[in-house]
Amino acid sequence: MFLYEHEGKEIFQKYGIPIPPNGVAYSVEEALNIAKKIGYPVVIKPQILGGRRGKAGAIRFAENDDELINNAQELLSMDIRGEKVKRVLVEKKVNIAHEYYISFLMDFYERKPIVMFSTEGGIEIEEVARTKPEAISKRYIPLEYGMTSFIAMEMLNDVGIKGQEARKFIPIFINLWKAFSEGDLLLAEINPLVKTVEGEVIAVDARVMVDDNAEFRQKWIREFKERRGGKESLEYKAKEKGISLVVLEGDIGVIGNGAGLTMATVDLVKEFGGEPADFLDIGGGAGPERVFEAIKSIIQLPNIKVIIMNIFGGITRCDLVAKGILEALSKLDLKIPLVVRLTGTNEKEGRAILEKAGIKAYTDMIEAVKKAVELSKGGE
């Protein structure tokens, strides 16, 4: 799970990494109150899970109330790469002297954590690696003793930062490592990490990814999911119902039973020119209640034009799936087309139930997916 910038900064602050004074606003009025509290000038940043906000023209500055109101209004009405902006971070603007990059992440191929540092912050690290590789230092972190001041100093010296200047950065290395290792993070990135005109080293951005598998021992992960709202809250609520849901960015809702079948359905939607809105696996042995909850979850996603339900009944009974579909149709006032592929255990009974309600049940997966894609594009 990726964290929003303001959530990542909560983690950073907990571990002693300096961040500018800030606050999260869900309205223009809240943004104005935060700006007055922390003082102008401020930066206003939409809180979305995707990156490249600057390239989308979505990082704004305000020197006074009028500028703050105008920019906050515009940002809160924006849709950035399919994600509606629902909140903004209002943050004290700092006087930047230089921008750097630092990150800890897991190298799953080597099965080791890795740390990277660069004197070229504010741009994508892949671009720095391509155009100026000498500006990057990289090390694997020994798990037996973790990040040390020696490793940090060695990396800083690699990129030309030495002596007293290097010592300013060492607490960032150590504290970011603590956040990464103790918090079960998969990525902890600061880009940019800045040195201010006044000589301070401050994290002005945060990109953090947590390991969902660590949720059972990391109470704060559950708390973030519960309070978020939006699609992560939807994924969390679906999980509580026994449903595996991952929200994507398309307009075709995908429901399957079994991870392999559901992923194959997602892939076929893409193959035939559609855009999947999700990956939703109702699991084996799903009954009417779980089918109902799956459809209820899907229709809460934005921009859904059609739902493709792909069921191969093994321990899952097709007639029970059909009953769940009918319950959803009657209780949820479903307005969008539902394409169903139904085969396997009790498939004749399941198809009969659906056909009686006027729903065609396909037996061929490819035919069903093609139909869903056609409907998403305005076909009949």
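This structure is a prediction, so every number in the text was calculated from the model and none was measured. Think of the rigid core as the biggest set of C-alphas that the two forms share within 1.5 Å after superposition. Residue numbers count along the first chain shown, from 1. First, how it differs from the form predicted together with its partner chain.
- The Cα position of residue 208 differs by less than 2 Å between these two forms after fitting on the rigid core.
- Once the rigid core is overlaid between these two forms, residue 199 does not reach a Cα shift of 2 Å, moving by less than that.
- When the rigid core is held fixed, the Cα atom of residue 310 travels 2 angstroms or more between these two forms.
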Contents of the next structure:
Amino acid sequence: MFLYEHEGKEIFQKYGIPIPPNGVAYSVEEALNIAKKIGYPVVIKPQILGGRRGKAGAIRFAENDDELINNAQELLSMDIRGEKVKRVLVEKKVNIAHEYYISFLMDFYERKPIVMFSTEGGIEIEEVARTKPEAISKRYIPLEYGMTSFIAMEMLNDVGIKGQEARKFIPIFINLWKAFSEGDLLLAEINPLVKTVEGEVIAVDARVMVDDNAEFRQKWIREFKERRGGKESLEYKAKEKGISLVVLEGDIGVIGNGAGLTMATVDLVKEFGGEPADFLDIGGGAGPERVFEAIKSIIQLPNIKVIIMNIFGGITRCDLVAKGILEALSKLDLKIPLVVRLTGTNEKEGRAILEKAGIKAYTDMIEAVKKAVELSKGGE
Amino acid sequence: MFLYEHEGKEIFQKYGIPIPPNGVAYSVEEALNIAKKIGYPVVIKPQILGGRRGKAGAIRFAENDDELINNAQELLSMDIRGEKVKRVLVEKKVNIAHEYYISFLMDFYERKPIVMFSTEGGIEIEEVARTKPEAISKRYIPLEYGMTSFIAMEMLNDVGIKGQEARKFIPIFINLWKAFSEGDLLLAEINPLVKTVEGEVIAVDARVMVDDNAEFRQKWIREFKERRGGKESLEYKAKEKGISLVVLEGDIGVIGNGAGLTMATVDLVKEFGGEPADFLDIGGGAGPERVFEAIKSIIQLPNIKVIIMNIFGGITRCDLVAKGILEALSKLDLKIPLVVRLTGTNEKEGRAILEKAGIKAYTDMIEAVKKAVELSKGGE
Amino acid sequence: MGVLINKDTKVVVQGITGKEGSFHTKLMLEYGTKIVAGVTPGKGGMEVHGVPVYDSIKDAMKEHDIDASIIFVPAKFAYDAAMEAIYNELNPIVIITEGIPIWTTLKLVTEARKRGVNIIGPNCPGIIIPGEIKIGIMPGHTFKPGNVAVISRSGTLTYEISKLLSDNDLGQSVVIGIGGDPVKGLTIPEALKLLEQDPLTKKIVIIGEIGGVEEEKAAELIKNGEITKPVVAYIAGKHATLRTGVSFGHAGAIILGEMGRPESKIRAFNEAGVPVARLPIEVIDYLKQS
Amino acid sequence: MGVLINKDTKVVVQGITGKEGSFHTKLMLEYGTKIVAGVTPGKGGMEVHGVPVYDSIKDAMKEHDIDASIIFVPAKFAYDAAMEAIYNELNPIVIITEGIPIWTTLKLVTEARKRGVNIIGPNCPGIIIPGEIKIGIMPGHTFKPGNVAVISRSGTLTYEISKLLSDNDLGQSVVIGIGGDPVKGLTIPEALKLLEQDPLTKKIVIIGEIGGVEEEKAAELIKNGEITKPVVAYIAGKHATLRTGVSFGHAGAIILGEMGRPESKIRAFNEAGVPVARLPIEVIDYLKQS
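Which structure goes with the form predicted together with its partner chain, now that we have seen the form predicted on its own?
What follows is the entire complex, opening with the chain shown before.
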């Protein structure tokens, strides 16, 4: 799960990484109050999960109340690459002397945490890697000992930062590593990391990704999720039921068992010209309840025209899936067609249950997907 | 530094290891109040740093106020192997079903932490090792991963404790390891670890040793030291000045630079028939202040008759030592003779300073020690 | 004979007394797998489907020879269970458990490599040599003996494609579900190297997914000539790049930056001469052509 | 030639800008030691007694060949400094710093062994090859070249006995102050093995102390015949068993249980045929007799 900038900064602050004074506003009034409290000039930044706000012209400055009101109003009615802006971060503007970059991330393939530092901050690190690779220092962190200040010093020396100047950055390396390794983070990026005219080193942005699976030992993940609203909440509620849901933008509801099979189903929908409305994996060994909840979630999506349910019974038993479908049909007001593909463990029993209720289930997934796409386009 | 039983139990409690309700009493009245609060029957245990209180007949029980008063009175006026009893621990008596043993300690030579568990508690582990070795399970702990519950389970299985019964002990292993490894302990021993008739597993004794060098990161060490009084406090104050002092029982004050040389001096004093009153190492690179403080500490010892100061200048400079001696002679009311042996770095300068003040310094340490012993026996 | 396991491999089930552990112990026994012991700390002395249960692997090993382990314990306890298997140098260790935090897997895999032990998984269906042995949770009847090996990052998609293989007379020498987590034990490239050495395997199917760089690294091996057997690939999630940064069920489907996009995988395979099936059924066509 | 070091060994001083570090850099330079660089994080660019200072060893190594390190930083920062030297695989690493917690030393020594690097110390006077090189803080004029090696757990007692040796025409091939802490890098047995191989060493003096089992382990090696050169021992703290459980300056003098008592050490040496001097001067007599 990616965190909003302000959430990431909360974590940074907890680990002793300096951030500018700030506050989150859901309305222009709130933004104004925050600005008055922290004092002008301020930066106003929309809180969205996608990046590249700067390129979208969505980072604004304000020197006084009027500028603040205008900009906050505009930002709070924006839609950036499909993501509606619901809140902005109002933050004290810092006097930038230079912008740096630092990140910790997990190299999944090498199975090692990695740290990157660059003297070229404020732009995308990929671009620096392309145009000025000597400005980047990169190191794997030995798992047994973690980040140590001498590794930080070596990296700083490698990009030409030395002496007392270098020492200023070391606490950032150490504290960001602590946040990263103790918080089950997969990415902790500060871009830009700013050295101010006054000589302080401050995190001006925060891009943080946390491992959802660590929720059982990172209690704050749940708190953050609960604080969030909107689109995520349907996905969040689904997860509570053991269902993995990602909302997409199309009109064909996709339900599958297993991530791979569900992804393959999404792919096939696109392959045959349809538009998937979601990715929904009921997980392994689902019973009737989870199937019921899955259908219930999907019919809440706005543009939904048809549902394709693709089940290959392994641990999951087809008869239990069929029972869940019948329950959904009887209890939910299902106004759209449901195309079912059912095969694998207890297939016979499952089909029998569905047939009694007058539902025909496909064996072949291609046929089923084709049918669903056809129905989404108004076919019969 | 060894901890008193009640100090060790404080640490245990912090790490979630169950201990009986208890309190520390410095007087009979305090003991009575504690007993009334926790309820009879209680155990009364003198708090001393040496072991074998049981063998000394110093562990007492009380069923009522009268028994408590009698026993507390007696214990609080006891002297166990030279250690005066200043406080007792009054503790709720538990219903023992069985006594076990567990300890974590540091194997200095193998440079690994080790854990030992035995089904035979309440007696010395060395005795169990001799008479019933199969009742002891022993394992090195891999430093990278620490104590894990499966290692605990394996050890329990090895001494015949299985199933649900075994699970009861696992938190003790895990929590005692945490206390041991996070607290810079060198020994954390529970003997006996008691299974009560009610089925609980409780630490009834605590023998804990902490690494004094870790004081900079274990703030509680200082707190404990400050809480302690009496004989230790002279040693404690000395340590504050960078001086390592251990009070012994004789009448010849020994001051040296370096632990080895100081120990060798103590040895020589004994070798020639004298009785050392202390071991005092002024440490490496000592200046006049530390020499002054050393002499000041020693003359506070009760039976002191003579001081032998043995200095081999390396990092330590003889001239600075000589200055410290002069300062002591002028500012302290030194009623006893001071025998000085001085050689090494800046020896000439040091001797010159002392000679001006009419003090003759030896070059040979044997001669100097012999002289000190002679003086302690009333010789001239 | 066999990759990693064979019909004589003796297996312990960790978490055997749980619902999943018990259920699949039964299915594995029915398939012919030699499950010699189960372990659940605190349940030593029980029996599950006739299999004796112990508190610890070490205690079980006092009574039985044990080669391999399969782990069903909940994510919260998986670290301890897997570490126990690693310490006792069981090999392979199949971790079925899903939802293990990545930092935990990282530590497990690091320790396993130090000790020369193979971990399969976590969050995987396990490994099966059709007709011989199954250390996993896949529906046994879907597979047939043969000489096509399958390496897969997906669960149900593996069954889907294996069923297509079986229905089309393409039996399997071994099917390894390496699991969907981004950090895992055995990876596609490592599995490929094992299969290259396996005399029973003639052709190989790779079922990949978006995210990660395993497919790209595998393509590299093939391009280098380190893998000489014919390989066919399928990549799930070709159209899943719509929203980056959202977990697609498997954390493995996380797209971090530019890496792991399906186009990158497809390009790499194509450059290595590996055909990538657009539809699952095309896997059969490509195999028959190769 | 030489044990662990020789006259060409190039040394970095970690903590060179501190009082002790700077003072001893001067003395080592005067003794002829090739101090090529100093390191103090944050002080890169300075000079100390003509030695250039860097922020990190890595940065220093860009400009200089460096073989070994001597560490003077305060205990609180010693972990980081030593780890830096270990990672850069300097060898040996002499840790002068006293007061390092045992758990910290444990981690350092474990990592050093993994990387095949020797640590001398901590809390030690260092190592000297008289007339050639000194990586340490011992008073240089106390030592004379010769063929008696000294291994010592003590500081000043080493000088005391080395002076006796020098005054009695028994020069030293090498003097290693391994330090007084209970957990340390190089131990007496390990040092003995190195000296057995050293052609310049004909006889060996061990200066032991109460506590620990190094002396007993050393006696075992000698008894086994692994060490064939004549050995003489002195044990400090013979009368220090009065109160157990009290630190005698060196934590090394802690007596844990029955282990490490002086009688045990003396008995072990005697059984191995090693004479144990009662008075320091007796070391000379025994050496001359051997």
